[in-house]
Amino acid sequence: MEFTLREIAARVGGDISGNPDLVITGVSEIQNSAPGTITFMGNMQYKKYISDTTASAIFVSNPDHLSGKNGIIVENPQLAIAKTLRLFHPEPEVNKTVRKGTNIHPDSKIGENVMIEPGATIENDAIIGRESWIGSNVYIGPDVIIGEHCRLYPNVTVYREIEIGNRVIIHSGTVIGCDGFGFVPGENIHEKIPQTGNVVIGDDVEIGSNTAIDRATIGSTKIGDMTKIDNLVHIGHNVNIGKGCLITAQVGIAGSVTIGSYCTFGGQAGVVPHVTIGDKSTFAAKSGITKSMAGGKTYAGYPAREIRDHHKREALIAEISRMRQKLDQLLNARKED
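Structure of this chain only, please, in the form predicted on its own.
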């Protein structure tokens, strides 16, 4: 598969610098490049590789960075390379058929051109939208609704009464709709609170491997359109996540949290129950969110604070440590005298 620089520029919406008829046969990393490929400089720390790269063309945001090489100038080189990767590696066509070895309840409804792999189980009154793909050993419980053009990879489990939108991708080992962690402590027993709600997942959501999204106690746990969830994430019961959020690996969100749209959570961030997080909030890795947070700000630390306050606190702690060392040196010198 090959494309000219002109064809690639048209696909990504960029301006060509150099030979528009240059043939590109693939994509490579800027520090591990190969002739005939196109690469990108998405971060200034990679500028040092431009002079030595053997790639035939480079995506850059500033034409001065090309240093006379062929390239395409775009606003966001990382976005451009993502679109180019899809150009060279389109989604493989799946054989739209129900394979032998499936267990499909007669009262379920399977849309047109759906692929269901061996070992999958579809329970009664489940609905699978057209052009969707259900991988091997996927379990889809009663009354589940799955939209069109969805991809559920092998060993995904979807409990009863879950609603999944269109173009949703769920990777292997993930569980949607397990019971939330609800117990009333007693003297001799912790009484389990029945988890009677469901999970509602919007359109264009992607969920990584081995993630758990709990069903609501009452009502719905909700994941908004375009939200992307990484591997090994836990989302508790009755959580409401807005549109376009990015939630990276090992994040834990406790029950009844409301998260606005376009929020970002770094790895291992944690959120306590019953708090509200405003739109466009960003949390650094390992942040501990212990109270409600206003939107449009970046936070870090435990407990999470605005990042400038976090840095001031870290600097103060470091200064106190240095002062303590100097004080110990003075005391030791006095003892010697």
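Shown: the form predicted on its own; wanted: the form predicted in complex with another copy of the chain:
Next up is only this chain, free of partner chains and other molecules.
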């Protein structure tokens, strides 16, 4: 597949600098570029690579960075390259159809142009919206509602009564709606608390592989529109996550936590049960959030503190050996007095 700079600019936007008829055959990263490709300068730390890049053209936000090379000036080079990648790698066209070897309950409703792959099971009263894609060996429980243009990759499990919005992507092995970890503890028995609620997932959510999202005990566990969840994440029962959050791999959110919108969690962070986290909070990797946190700030450490306080505290430890030295001097001086 190949496109001229002019064709790329027409699809992606931006102003061409240099030869609009230049033929581009693919996309590359600036530090691993190849002739014929278009690359991008995502931020200033990659500026050093521009002079040596073998790419034939570059997306930049500042025309001065081109230093005479061919390129396209755009507001957001990373967004431009994302769109160009899709240009060179269009979604494979498939014959949307229900394939052989599926198990579809007659009392389910399958929308127009839905693709269902071999081994998938759709139970009674489930609804699959138009243009959605249900991969091999996916299980869709009774009374589940799945929106339009969704994509559930192979071996996903969706328990009964779950509601999933439009354009939701769920990667393989992920489980939506399993029972929360709820027991009435006793001396010789842990009595199971029935998990009678469900999970409601908004539009444009993407969920990685082997993640688990528990159904609510009562009511709904909620994932807001445009929230993106990575691989191997645990989300407990009755969690309520706002819009546009980014929850990276191996994060654990305990039960009944409320998270605002546009929050970011670094990998392996964890949140204790029953706390509330404000909008636009950011948590460093491996943070342990032990209490409710105001929004708009960046936190780190365990227990998580504002990152400035966390760094001060870490620096204090380095201080100790210097202090010990001074203290010993004082003690020696005192002895000599």
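Residue numbers count along the first chain shown, from 1. We call the rigid core whatever largest set of C-alpha positions still superposes within 1.5 Å between the two forms. All figures in this text were calculated on a predicted structure; none of them were measured in a lab.
With a cut-off of 2 Å and the rigid core superposed, Met115 has a Cα displacement that falls short of the cut-off between the two forms.
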